[in-house]
Each structure stands twice: as structure tokens, then as C-alpha cells.
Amino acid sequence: MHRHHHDHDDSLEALRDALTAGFWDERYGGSDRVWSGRPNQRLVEQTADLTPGTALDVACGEGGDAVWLAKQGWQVTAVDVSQVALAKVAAHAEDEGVGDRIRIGFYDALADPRPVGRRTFDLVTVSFLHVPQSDFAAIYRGIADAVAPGGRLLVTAHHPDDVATGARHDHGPGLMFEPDRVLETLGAGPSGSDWEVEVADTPVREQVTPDGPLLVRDTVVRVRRAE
């Protein structure tokens, strides 16, 4: 028995050192672009029925999903433990030409969740912030503190089915999540509720790899603050 809880320690640790500014510095420090550079499917969708305004993109990573919201016209703050991502970021912003629509900043997540000031922007986006289960709801309740009166936060993660079906590995118990523990986490609901939900649904997509094609299932919750 003491063995097995030593194991289970050792495991949330190693998630959580996956979250740590050295293992991100180090992995975009590795190659000169580790993602796409072009922005989320998800957040393209969810965001083409809203009014630009003020946006806080959490974990931002090198930025694609930030420079694309600043060039639809909102004013963007993007936030990320790596300051390597943070810098590219700023340079994507700029050869975009909209390095006046940009602002980067620091967050640590499990230092301290709430990444910003209360109740501050029009749009929160977090995409693929997948942390232990154990540290979720601290977390998200504390990046959802973001979002203003009439705003709205906008969650995108990739769903449990995944592993399931063997499109990705487990990288552990409970990082990939439904739509439900989202709901649960903020409270949200038909009634006596600070969240009206907009969207929770898990739609496929089809996700190129070297391998060919693979169709990838995500987890996405779009819901706005009560005014």
C-alpha cells in the first residue's frame, strides 16, 4: 500500500514538472517553431460570431492562436510559462504587424492560477492546457476569474476518446477531459449560475500527421458571464 501511494506521488510530480518553465523553455528552445504557427480550428469557430474586444490568450505557446485574434481585431494579452514562447510570440506578432496589438506576460499556473487581474477581458481562451486532475478546478476556476461581466471563456482540450481509439498516448490519469468537468469545475449551469453555456459539445476533426490523416475527437465549452 505504501509503495502504491509512492507511485502515485511520483507520477503527479512528473506531470506536474510538465508544466514547469524548463521543460517548456527547453522544448521551444529545441527547433525554431514547434507548432503550426497558424491558429486553433476550434477558436476560429467559436470566435466568428463574437465582437473583437479585449482577449487573454493563457498558454499562449509561440502565439498562433494570439497573432490570429489580434489580426481579427482584438486586443490581445498572451500569457505562458516559457519565456522562449514568449519571445517568439512577440516576433510573430511583429512580422504580422500587429505588435501594437499584443501584450505577453508570464503565468505559472500551479505558482499561482489566476493569470491575470479579476474580471478583466471580453475573451479568455485557454487551448490544450492539459494539467493533473488533481490541480484542474484550482485552475480553471482561477483563469476563468479573468473573464468580465457579459465575457466569455473558451476551453478546448483534447478528449479522453482519444486514447480510447489510439489516436493519442495517456500521458497520464485525467489530463484529457469532457466537457462536464469543465461545466462542474465553474459551477455552470440552466439555473442560480454566474455561466450561461453556449457550447459543450465534442466535435472530430481531422488532424494531419507524418503517418497520414487521423481523425482526432476535441473537447470544446464556450460559456459567458452573467452581466
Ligand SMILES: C[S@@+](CC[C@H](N)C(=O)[O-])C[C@H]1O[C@@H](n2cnc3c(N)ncnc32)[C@H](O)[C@@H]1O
Contents of the next structure:
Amino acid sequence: MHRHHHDHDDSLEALRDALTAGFWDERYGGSDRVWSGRPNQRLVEQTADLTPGTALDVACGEGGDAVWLAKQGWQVTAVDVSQVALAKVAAHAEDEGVGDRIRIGFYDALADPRPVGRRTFDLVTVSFLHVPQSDFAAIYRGIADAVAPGGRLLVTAHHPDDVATGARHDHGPGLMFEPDRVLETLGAGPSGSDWEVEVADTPVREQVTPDGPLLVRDTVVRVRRAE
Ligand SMILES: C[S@@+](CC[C@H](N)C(=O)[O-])C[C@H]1O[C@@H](n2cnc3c(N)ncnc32)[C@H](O)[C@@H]1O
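Now show the form predicted together with this ligand, given that the preceding structure was the form predicted on its own.
Entire complex below, previous chain first.
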């Protein structure tokens, strides 16, 4: 019992750590590129039918999504808690010839859940931002606040099934969640809601790992704010 408690505290501590600039600066500073540099498959799928406008990429990491969006014609604002990551985004954008279409900015979801701009962006996208359960609602509502009337919020996350299949360790319910969690948080769906549900899906994809291919499930939510 005692032991169990201890483990629980440790994992909560670890989760808090994973939300600080220090943790991510070190992670991003340690190697040339932590992620692939390519956009997330779900972002590519979910923006294919949209007309480019203004986009906000929240917790952008090294900017694979932000640079890809800029290349499709979007005017992108990319924000993250890690200045090291943001410097990489800026460099990546220059390399790819879209430096003039990407702005970078600091954003700490735990300090202030609302990123830049109130009801400003045609698209707000957040991929794999892992937050503690207790902060989930405030952070996702804060992020959604940046969506303009008629604009869209796209959330991509790890699905909790990945724990059952052994694809991922259990890092707690704020890290992995089902589409309903986002819909409930925003009050999306019912008539009279400010948010229309366009996509609430849990597709599987193959992830390449050093140990070989792994099947993982994503949570994908796309909602549109009323005009
Ligand atoms: C798993 S990475 C995902 C990066 C990118 N969205 C992608 O899909 O490749 C999580 C990102 O969240 C950022 N992050 C962690 N804590 C944060 C916080 N409190 N506020 C804002 N961003 C945070 C990290 O710096 C990191 O870039």
C-alpha cells in the first residue's frame, strides 16, 4: 500500500517535470532532432480539406507541423514552453524557405492556459501535449479560446488503449484520453453548443521504433466554432 502510494507520487512528479521548460530544453538541446521533422500524419489528414488561413500550433516542439502548414500556405504562429525548441523551429522554417510565414512565441500551459490571441485563428492545432489530469480542462479550454468564429480546433493525442496493448506505459489520464474527454471539456456537440463536432475518431497507425514497427492508436478531435 505504502509502496503503491510512493509510486503514484513519483509518477505525478515525473509528469509535472515533463511540463517544464527545463526538462524540454534539455531534451531538445541534447540532440540535433528529437522528433522526425515530418508533420504528424493526423495533422496532414485533418487539414487536407481546409483552406489555408491563420494557424496556431500549440506545444509545437521542433516545428514539423508548423513548417508543413506554412508550406501549404498557412500563416503560422508556433508556441512552446521550450526556447530551445522554438529556436529549432525558426531555423527549420528558414531552411525550408518559409521563415516569413512562421512566428514563434513562448507559451507555458501551466502558467497561463490561454495562448496568444483571443478568438483569432482559423486553425488551432495541439498534438501530444501531455498535461496533468487536474489541469486538463483549464488548459484545453484555454487553447480552444484562441479559435476564431468559424475556425477549428484539432487535438491529436495518445489513446489510452495503448496501455492495454503494451504500446505505451501508463503515464496517467491527462496524458492519454479519449475523444469524449475533449468534447465534454468544451461542451461540444449538443445543439446550442458553440462547437460542432467534425471528427471524433480513434485511428490506428504504425509507428516505427528502434525495436521495429508498433501499432499505436491516436485520439483525433476536430471541432468547429460557430460563426
Ligand atoms: C510530445 S512533444 C510534442 C511536440 C509536437 N507537438 C509534435 O507533435 O511533434 C510535447 C511538447 O509539449 C511541450 N510542452 C511541455 N510542457 C509544456 C507547457 N507547460 N506548456 C507548453 N508546452 C509544453 C514540450 O516542450 C514539447 O515540445
